[in-house]
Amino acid sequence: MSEQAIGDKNFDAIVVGAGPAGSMAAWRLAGLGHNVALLERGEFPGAKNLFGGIIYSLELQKYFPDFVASAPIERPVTRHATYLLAQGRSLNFDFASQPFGEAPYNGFTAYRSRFDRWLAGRAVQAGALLVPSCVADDLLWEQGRVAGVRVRREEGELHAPLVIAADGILSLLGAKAGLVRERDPSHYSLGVREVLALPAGTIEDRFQIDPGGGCAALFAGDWPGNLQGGGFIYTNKETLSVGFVAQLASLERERFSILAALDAFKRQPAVARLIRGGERLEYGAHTVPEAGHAMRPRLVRDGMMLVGDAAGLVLTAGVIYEGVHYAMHSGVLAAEVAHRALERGDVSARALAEYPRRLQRGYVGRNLKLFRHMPPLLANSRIYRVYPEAMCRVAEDFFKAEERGHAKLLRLLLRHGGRIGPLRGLKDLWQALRALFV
């Protein structure tokens, strides 16, 4: 996609970032009759995005009922598998759903480079002006309110009474507007992902899925370097997205390379069997927000709104990782509130405050609050170093034939959980119950 001439430098709204949040905001505003510029720093939407995960179809079903026929879907996810790994042992928990494979699907895998381009195309069809290869370096101000952006192009300055920042996890514009607080490294992880080519039939055999179905596999274990994190494999049509995510604090503390962590993960026997023979096509690294509810910034100020990852709208709950449809939801909500504000000619923080209120009342706000105790649980090092090994040892002894006979599970749990200690074990149990059940 070549550079788009901007022409008129005055807009009703400027959306910075053509990811899912930005494209949905631009699509909705343009559809409501506003003159919208959608700026994208990459050569095309999705060019700068790295993704290994599931896109849930909740928002797509609502706004684009035809998406199954037109969106670049790889595989609907019909199987969720969780593996506990420890020194040549593995214990896995499995859930498969035939209804998840029926259109319009619960969720699916996709390449963001293709999906984001498709979604931005919907915004263009609605009337938004997509401007690729356009970096917004700074905000413009008038009488203390945001009034546009300064871009790294010949046009220099673009003016609008409203700027919607969808510029990602480390939102530069959000920081310049004073909306994003000082960043805490403990709130972030670093993920690395590579794409491995494998025939479709091989993928389906190894991951126990029907033709056309897909699998999301997550892995927990005691990793080299005492890293706190986990691995993942997501199936595409003829490729696998394989990666590892580690908390930044543990990478810095242990002085361990994320690439070395990925290599060690791939050497785990349970993982090596799944990816054997895969040819690497690409790889990259990406910062991941982990703190959820605790890291939410302020979302509005005079003339400005934050959406998507810039607003901290990512749910990390162990075996649940959601973000893309949260971003889409926030983009639509922001656009609808912005529409009313622009119609009234009042884009003050007070007029825009309905956006965070609606976000909090909806499923995104409820989910982030519901799982707000999950990040502290995932910061517990025993989740990675102790419990996976203990569970694998329990399973091994339960299935092992010995002259002294079998032991019942409670005895095995006490035997292998002994190194944890009763008080510490009870504290961890309460932490897990509060995060997942209470």
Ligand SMILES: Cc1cc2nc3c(=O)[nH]c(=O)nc-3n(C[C@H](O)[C@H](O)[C@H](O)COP(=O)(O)OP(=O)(O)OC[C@H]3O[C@@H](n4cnc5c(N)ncnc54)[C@H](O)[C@@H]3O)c2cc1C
Second form
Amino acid sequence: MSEQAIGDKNFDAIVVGAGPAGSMAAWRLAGLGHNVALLERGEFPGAKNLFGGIIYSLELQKYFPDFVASAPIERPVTRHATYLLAQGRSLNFDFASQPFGEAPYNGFTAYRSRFDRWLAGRAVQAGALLVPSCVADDLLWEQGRVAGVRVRREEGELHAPLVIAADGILSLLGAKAGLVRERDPSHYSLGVREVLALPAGTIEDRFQIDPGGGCAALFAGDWPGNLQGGGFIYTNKETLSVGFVAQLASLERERFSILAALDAFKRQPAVARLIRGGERLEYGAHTVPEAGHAMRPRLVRDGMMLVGDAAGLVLTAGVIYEGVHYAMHSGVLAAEVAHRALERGDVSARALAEYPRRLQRGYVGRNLKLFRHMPPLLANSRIYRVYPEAMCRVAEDFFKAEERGHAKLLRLLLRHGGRIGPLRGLKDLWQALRALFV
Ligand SMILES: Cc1cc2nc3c(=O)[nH]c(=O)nc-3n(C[C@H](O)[C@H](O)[C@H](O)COP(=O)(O)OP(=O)(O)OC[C@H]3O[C@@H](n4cnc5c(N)ncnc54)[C@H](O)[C@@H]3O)c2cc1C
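Given the form predicted on its own, state the structure of the form predicted in complex with the ligand.
Starting with the chain above, the whole complex follows.
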């Protein structure tokens, strides 16, 4: 991987941030013959990045058909488990798929510190200049158009007619360009994740997976401090990624720390059984965009484009969490539109506007729109406090042998759901139907 000093300080395009969005944008532009700098503040791409997580293969299959042999894959995800947790009870929905275990896989677990490095390596192979340990602090302007970046290195200023900001969820450059609106805390969550070491065989036994398989387990429930959020465990080869994501507003309101939330999550009996004996290797925290469709900034202005998390392109639909391949998708689209604009010598906002249009028409735009009613559902505190408990009680009564005999499911639902109240219950049902079914 190239780490040479920056020689010529003039480029066709400067990409800021070597996460999945930035590396793909740089890869595509370099492959199309442009002189591209890919700036990364970390010592290496991925050094500062963490996620759950699962990487869906969709974009990799399209652009790197050989990725299964060369990418740092931990385990293909062959089992998706969803747990509802209540006091002393848990209810579990399971989906297992053999086809998901066949290459090129639906999705796989990975460490971002390895995956991002691998992906940036592809951009370097295509001809991009990767500059690690390089923080872009500001934008350069010429007659009202973005004309480069100021970097915290001796080179000082780097010039290009086009800057692609792939600098993540708290995009400094997006804010400096006036593209990102004032941030609304209700649009964000905070995620914390730690890596616990366990032998491969123990992981496979506990998560009911074959040696060639993996599990993504998500947990909903009534958390201490009335937190709104959920926990996750992803299986790697010989480690577990264990984490908790909580809405920023609920952390602030309840004055609860995200680390205390993670500890409380790990103490839940259903979770403790799965992670018992795991030795902590590392941990970290990261902001997560939650509002999807509602928080999208403007994506272009003269001489500049936003991609990936910087553009708010993450789908959080309860048990579906998609960000990495959306970032990759947007990076490629932006690069293709940028290529034509650079060829024509017109990088005005008008010339670049084809990028948001294509994004909107593709699966990223369609998915964000499809699940646009999900964020309000996830902001409903009864989703965490009332329904997991009620569902566990329904299951408990269903399986219980009693003198009064069994009751059918509808009666049990009314018995335990009745406390919610008919009006609230109907309102919540409509909210859930709108978010998930219609
Ligand atoms: C807890 C958690 C769990 C998640 N789980 C999943 C999951 O399971 N599956 C999934 O698909 N997605 C998941 N996501 C979302 C996913 O991680 C993001 O959507 C994805 O990383 C976005 O990629 P990106 O390239 O846009 O941004 P990032 O990955 O954030 O990359 C931005 C890069 O820019 C660099 N940078 C930032 N500022 C500067 C600067 N000024 N100068 C130079 N470099 C800079 C950073 O160091 C970083 O390398 C999760 C996120 C979190 C926080």
